[in-house]
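In the block that follows, a single chain appears as structure tokens, in the form predicted alone.
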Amino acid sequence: MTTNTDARDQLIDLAADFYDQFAAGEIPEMELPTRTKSNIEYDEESGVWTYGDRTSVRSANSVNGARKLLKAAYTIEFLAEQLDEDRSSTLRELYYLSESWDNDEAQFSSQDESNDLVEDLEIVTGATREDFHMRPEESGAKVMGPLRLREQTNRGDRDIHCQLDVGQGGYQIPNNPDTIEFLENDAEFVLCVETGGMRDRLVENGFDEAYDALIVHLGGQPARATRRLTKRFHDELDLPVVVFTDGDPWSYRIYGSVAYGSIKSAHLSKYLATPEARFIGIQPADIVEYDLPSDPLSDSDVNALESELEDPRFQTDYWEEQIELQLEVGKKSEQQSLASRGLDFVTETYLPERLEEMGVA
């Protein structure tokens, strides 16, 4: 794990930079990749997606360029002092912290800006934001299982069991999970779970107690330390990771940002994604198989799934196969809609049937 030291360390490097291009009379640049579909590309060795060659360069060479190396050197020293104190911030916190800052071209427009000059810091330094003790807002997600673990808090360390010592919540993941250390497992596999209303049936009726699962709550579009944390379980703890979304091209999304990365992260999929992370459902078959409560595909939904044969994530034989005969139905279903064949269908029947054919459980 990266020391505050290190971190530190990695942004005064790029500040130096800056100074020594000054010195030598250059004009300072920052390069990093372009953020685009078309400049991911699959990396053999880690099995995920990252960036590719293309770069593109933030230069003082024009009012634009200069203004963003401005804001550039302004957070690298708040993040210094920050790690120098101990502390932390919040991204939010960070944008409204700019309004104090004493040179006007140095504050941010927006909080998007902010978030994205953040992410500059970590593809230049090679450290991430929770390395630099910034962290978004609470994401919520939860995990639900036959898990002790020690976390390292700022008012010491907790022991806890993910079912003992919890509520029928479970336990909260913290925003760097990284300070988790694992004690005693007793699960067999790992379920990461889109919707809050399914993660809901699921403890209600025992899946995790019965099959001894680690129940992941993702709470949609998984946070960062969700990711981290289920990449740890699969690394660490040696346990299978299976997927269980909507059956809609927005929620195949949501398994492909854990499994291979998302493009917007790509420099962090090493870090995030687990590529043996595999897609347990809804398929589209299941709408079919079990003729589920369904809508019919919008211009969007058809668009999304034509996108997503042409992205390099979903180009597996599986993936083709199931987004094809979507497109041929026509129809998209929710997790819940499980609920038409009775509450206890998902848990006594679904599950167990689709662990089974994977070879899970």
Second form
2 protein chains.
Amino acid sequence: MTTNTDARDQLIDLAADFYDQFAAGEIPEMELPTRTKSNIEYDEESGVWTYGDRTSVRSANSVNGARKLLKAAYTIEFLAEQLDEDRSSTLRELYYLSESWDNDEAQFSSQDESNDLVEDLEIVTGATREDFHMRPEESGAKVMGPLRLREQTNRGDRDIHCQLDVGQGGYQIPNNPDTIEFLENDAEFVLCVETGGMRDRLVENGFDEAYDALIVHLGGQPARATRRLTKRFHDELDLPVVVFTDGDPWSYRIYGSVAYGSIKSAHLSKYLATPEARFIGIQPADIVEYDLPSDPLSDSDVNALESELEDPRFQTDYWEEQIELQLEVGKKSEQQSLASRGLDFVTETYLPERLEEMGVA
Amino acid sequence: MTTNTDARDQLIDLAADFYDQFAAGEIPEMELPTRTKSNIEYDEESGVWTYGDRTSVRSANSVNGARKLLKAAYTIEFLAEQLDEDRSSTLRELYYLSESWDNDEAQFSSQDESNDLVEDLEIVTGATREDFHMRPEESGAKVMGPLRLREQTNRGDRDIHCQLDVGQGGYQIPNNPDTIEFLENDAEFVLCVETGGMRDRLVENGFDEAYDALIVHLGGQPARATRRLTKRFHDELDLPVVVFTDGDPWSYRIYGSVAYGSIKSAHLSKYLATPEARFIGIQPADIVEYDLPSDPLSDSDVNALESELEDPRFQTDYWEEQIELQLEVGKKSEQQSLASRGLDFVTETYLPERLEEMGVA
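The form predicted together with a further copy of the same chain, contrasted with the form predicted alone above:
The complete assembly is shown below, putting the previous chain first.
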């Protein structure tokens, strides 16, 4: 976690670079890694995919390029002030706020433009959006399990036990989970769950109590805050992480975003991704073994599976075997289809068997 | 709120009706209100829109009809058992669970079918899905404000103050907010907010503290739990409710679902809708008055506005004036566009002015 002062200094340094280039009679420019699929590489050391060596240059040698750097300068000024005042804002507010800037040329013409610029600033400074105090639109999901934490809010610290001090809905992950300090925990592992219905089933059946699991609700494609907190559970509490989703190619991507990061945010993989996270199911092998209610794969499912076979993040023996099996049987199943064996099958049979197989619990 | 025993008895009564019809040599049938737009009426007494007098009959006089009643009988048995055991399940689990029933004819062929059946049972018994302990897939949103409540969870009671005992993310509304008891509150009004970005802005700026507001995050189209809790705040704590959304036709529908209920769930309006809820903005008049950053109305926006002019729920002088103004200026604006006047404009100027105009605070 970068402090307000660090992030602010990194931004100011960047503005100082522009200034120095001007002073030296050079055309100001900013160098960035090329952000395409062909420029992501596996980083052996950290086990995540990050940008490679190819770079692109944003230069003021065209009107368009000069305007981009002008916008960067205005944004840096706004962010530095925001950090000074210990405030925060959303990406969308930044976009609208640019209308109040005194130079019309500095106004963003679309929100994509301001979003992209903030990502550029993350990459160039090595800080994160959260360090700049930019909040996401989507909120993080919720946690239930044997953990007492302290959240630093702008109204003071709050000590919360994620079973004893929360309702059935659990502890709501704040936008920036780096404001959380872990106080005490009895957890054995982290179980990330895709759907709300399954999360509620596990909580109703007391799975977090019986297995000392931290149940993290992903809620579809997980927000950055959810992925960051999951990574912190793994790294700081030394807990194994397993991911439980539907058994279809779109859900494997949800697993992928927890474990490997995404191409769009490859510069943040070391901050957001948990490469040690393992997939617990629904596996194609489970659809066959438990004869789960299923739907036939659609054409777009088949295309997505084939594209995963080509995706470097899925090129392991495990995933090749599972994806090929799924293409062969032509079926997909949802997590909740386990209910066809009764409402307790998932907590009394399926998860315990899988966790034992995986050597987790 | 219906107790487990009440809901169970109502279901059993329905099954008993089928039995009696059989015993009397009649073909069993079930009568339901016709669920179309043409059969919803304004209920003067409660101020909400409910189903009118037209009814349809589900009769076992065809194979298809007989199969529907068979499925109803199996579902009633499952729900009665669930209530006996004080457990709960999701609609999706019910669908999958039907695969385990001993009669193949009773299995649902799609989830739409099981969802519709549960709605039918709500209508016929006068109980709600929550009374049957059917959980939704979507979870409720979150609350921040001066309220201490007691939530009855399946692990015991939890006393929670929705400012002092929660993190920045607030109190997570449980699936069934009828498990909540209100202990103490200093709230003056309820402010329902559409987007997460705006909710976070209000919380960061301490609006709930400064104005003693209960800030309820709607998160787009609000879940039943969120609407139910809002209604309880109004009815039981006697608090005015205002709804703050983007300024476009889709957001007016969000307001409408809080205030008037939906056609699909008109049988639940008395349970879910808060007809006294008022719209605070973004009003078309605000787009003009504050010269907010806006986007042009698309064709589908125009169509949606025109269809709202025809919708009985929007046939008030206020809405006709606002919608006609919007069609005239041809613009829509998001809540967060208020940031073009600075990050504090919404909490220091816009909301205080509107609340005073409306006589709320």
